[in-house]
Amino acid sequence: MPGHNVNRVNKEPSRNVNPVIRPIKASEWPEWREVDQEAFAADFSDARAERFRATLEFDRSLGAFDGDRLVGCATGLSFTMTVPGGPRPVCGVTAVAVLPSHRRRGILSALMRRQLADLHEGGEAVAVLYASEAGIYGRYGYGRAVDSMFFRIPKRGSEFVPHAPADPSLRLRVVRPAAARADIEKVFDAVLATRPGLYARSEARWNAVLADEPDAHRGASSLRCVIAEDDAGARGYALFRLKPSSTDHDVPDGEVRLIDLFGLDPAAYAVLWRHVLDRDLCSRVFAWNRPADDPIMHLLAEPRLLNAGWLDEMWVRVVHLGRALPDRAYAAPVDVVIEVEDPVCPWNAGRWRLSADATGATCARTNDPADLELPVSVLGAAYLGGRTLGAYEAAGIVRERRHGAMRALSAAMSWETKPWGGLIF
């Protein structure tokens, strides 16, 4: 099922719905399967859909009913994420959808408010989701954490810089990814808290990553997958498909679609990228979703050959400030108060004084004159550490009332490694 969020606007006349909001029951199960179908404008094979179902929780998948009819919803997963200072409980939020027929009806903004109410009375702090268009969750309060890269490397001209990391003692293994699956999660487990944005994948989760029905090929191969190890075990991995093809005059052209690469070193994680750009009869690799800082930009010699975009990845929401905040670690000492304009979460809103050093952090409220005026969505987007403030000042979305306050606060939240979540859920 998608990992997506969505909500197209129809701009014509329409009704109005007082929708009402509920947790679906299991046996609603086929009714959700085909609004989320007509809604994503897509048709998911059996297999597929039952593989999204063993990941939902049924308890925090809201339905949203016009009369007896199921015409949204909004699901919500429980996640281990890692944040700067270590790995804390998340709501993952997906399959957000409205059927066409009842769009522009205030059925979404019913679902969104009611779900984030329930996610600050159950003592949830924070909730992420991917957004399948950038411009709707902003107006929940969600904001946009996290930045992933995608590359088109041609295989000519992509040598490494001289002083690349090597290890003789590294081989490389190539396996069926179902016959290395052990692997795979040790090495995906050991990673997993050196970067903020990362989260615990489920044994279903790693069923989804590494299903290999022929609708998810896409033109492309089965599933291939390589594994860099030495005597001690498994050192990295990469998941990938090859798309066959050939110019007018028969010469190979296929292309690599990188998946996923992990590497517990950088000796592991060079050869790794050094096998997918060198596989035989492949002019060129496409890796798309791949972390803000990725290495490969600075092992590549002729870096403009990385052909590379960005995109926004992963959003998140602070559902209940006073928790957030305190819950994470910090980059400096900070001591600031935050006045919060939070309209869809009334209980966030106000001043709040946010106190942290290298033994904690706390955040309360305040009557002390507020240092800084930003909206919630601007610490949802700084809260995984990718995300300075200064642009947003200079954007007037942050306002400073203490000369000093913004580049204190930027600074205690920045973080070194860059977030990014690395698989849409």
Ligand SMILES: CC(C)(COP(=O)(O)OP(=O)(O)OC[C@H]1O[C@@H](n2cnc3c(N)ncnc32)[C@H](O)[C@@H]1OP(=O)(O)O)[C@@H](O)C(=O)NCCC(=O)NCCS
The other form holds:
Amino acid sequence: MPGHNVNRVNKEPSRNVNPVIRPIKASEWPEWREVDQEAFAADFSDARAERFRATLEFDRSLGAFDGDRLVGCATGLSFTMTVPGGPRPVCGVTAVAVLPSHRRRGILSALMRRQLADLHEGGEAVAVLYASEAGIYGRYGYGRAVDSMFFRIPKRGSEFVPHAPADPSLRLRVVRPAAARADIEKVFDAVLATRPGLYARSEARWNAVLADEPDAHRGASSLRCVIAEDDAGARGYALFRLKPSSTDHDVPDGEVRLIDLFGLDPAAYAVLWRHVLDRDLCSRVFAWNRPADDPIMHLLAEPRLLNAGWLDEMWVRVVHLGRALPDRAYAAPVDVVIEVEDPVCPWNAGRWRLSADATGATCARTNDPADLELPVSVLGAAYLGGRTLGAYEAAGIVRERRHGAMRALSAAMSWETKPWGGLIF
Ligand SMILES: CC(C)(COP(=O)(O)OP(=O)(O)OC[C@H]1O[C@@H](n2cnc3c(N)ncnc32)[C@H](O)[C@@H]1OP(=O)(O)O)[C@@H](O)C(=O)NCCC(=O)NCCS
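Moving from the form predicted on its own, what structure would you give for the form predicted together with this ligand?
The complete assembly is shown below, putting the previous chain first.
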């Protein structure tokens, strides 16, 4: 249709709101919960809401007010996340919600801009989030940094390759998750540094993972846990739910719904996968959020049985470019001048020289001519090491001005282990 602007289709006709944005007070928590529940069409139990409240940092939990009514919210959580080079502080953005009566009047934009300005003034150099819909956050300079896979693996035919690791000293222990918490945390803390994107799970977050209220079961069993261990202790764990057969048919058709699986070594990892694949009365494993380089893809003798699908996982925003880029390691030496477009955070816009080698990295403003031009979202997408830049150039999003600069930056920013957050916050 000539002149038709798809961006305008869902605009509400009624008045614009000029919201006041400020941190909420602890006493405003009930209104906050109401906005969150309305926007997500969710009915959180009191216990679940209370667990969420325990993770909130009120001084960085923004509310948008129309008069004295809370109509929108967005919060930032203080996380320590593994990035290429080690653990770093990042801001985990979550609980972003606008009351349905106030949607599409710029409230999200007002919240995002304020949050980014606050971070620039005194917060983390990098923000990360999980998006409810992939079309929302690119406009605020977030880049799609992590791909995750989902697998629906049938038990039948799921043999491993002949050279799959096996360690006869490993044994399995079926245990209630809460009773195994110390072992679970020990394993997770040991793998934390091995993959960009994994973030330290606080006590409150473990409480949330291991809480096992019926509204989290979604038609499946309560949480199950299996520990892989030897005489020296735990070497891995799997957390999952079991969905019973949908009919009384003679052929069992239950499903294992995998939630968390980590091993300290390949043999522990393999024995746990073998266990979930072989569960009696189940005919498949549904693993919804797995890393893009999950070793199970190489263990299965018939990898087509993965029945894999793909999703965007975490999105990353480089909030303070001059601090963020030198604060990670690079896989190869690089010396490039990048011209950055960043209309939302203008303090990042312009030309920067990034120089890095095995001893460290610097990133400073320069007047030298640009080797590459790109939007800041590309730096966010590549920050955790999960992106090469060639496809962005082919898509016309990265523009190379000096031959070889794109490949050099791409090789330097990418990382051997694919990033993955593993747990939605
Ligand atoms: C998503 C949500 C926060 C958007 O809030 P909002 O106040 O309506 O957003 P705004 O009016 O500030 O919109 C800003 C821009 O984002 C766009 N946008 C908003 N929601 C969008 C969506 N779900 N998908 C794609 N674009 C979206 C708007 O069209 C607008 O585009 P423009 O800048 O080109 O004009 C709100 O609809 C909501 O609470 N949804 C349910 C809960 C949810 O999904 N929260 C996000 C959790 S990650």
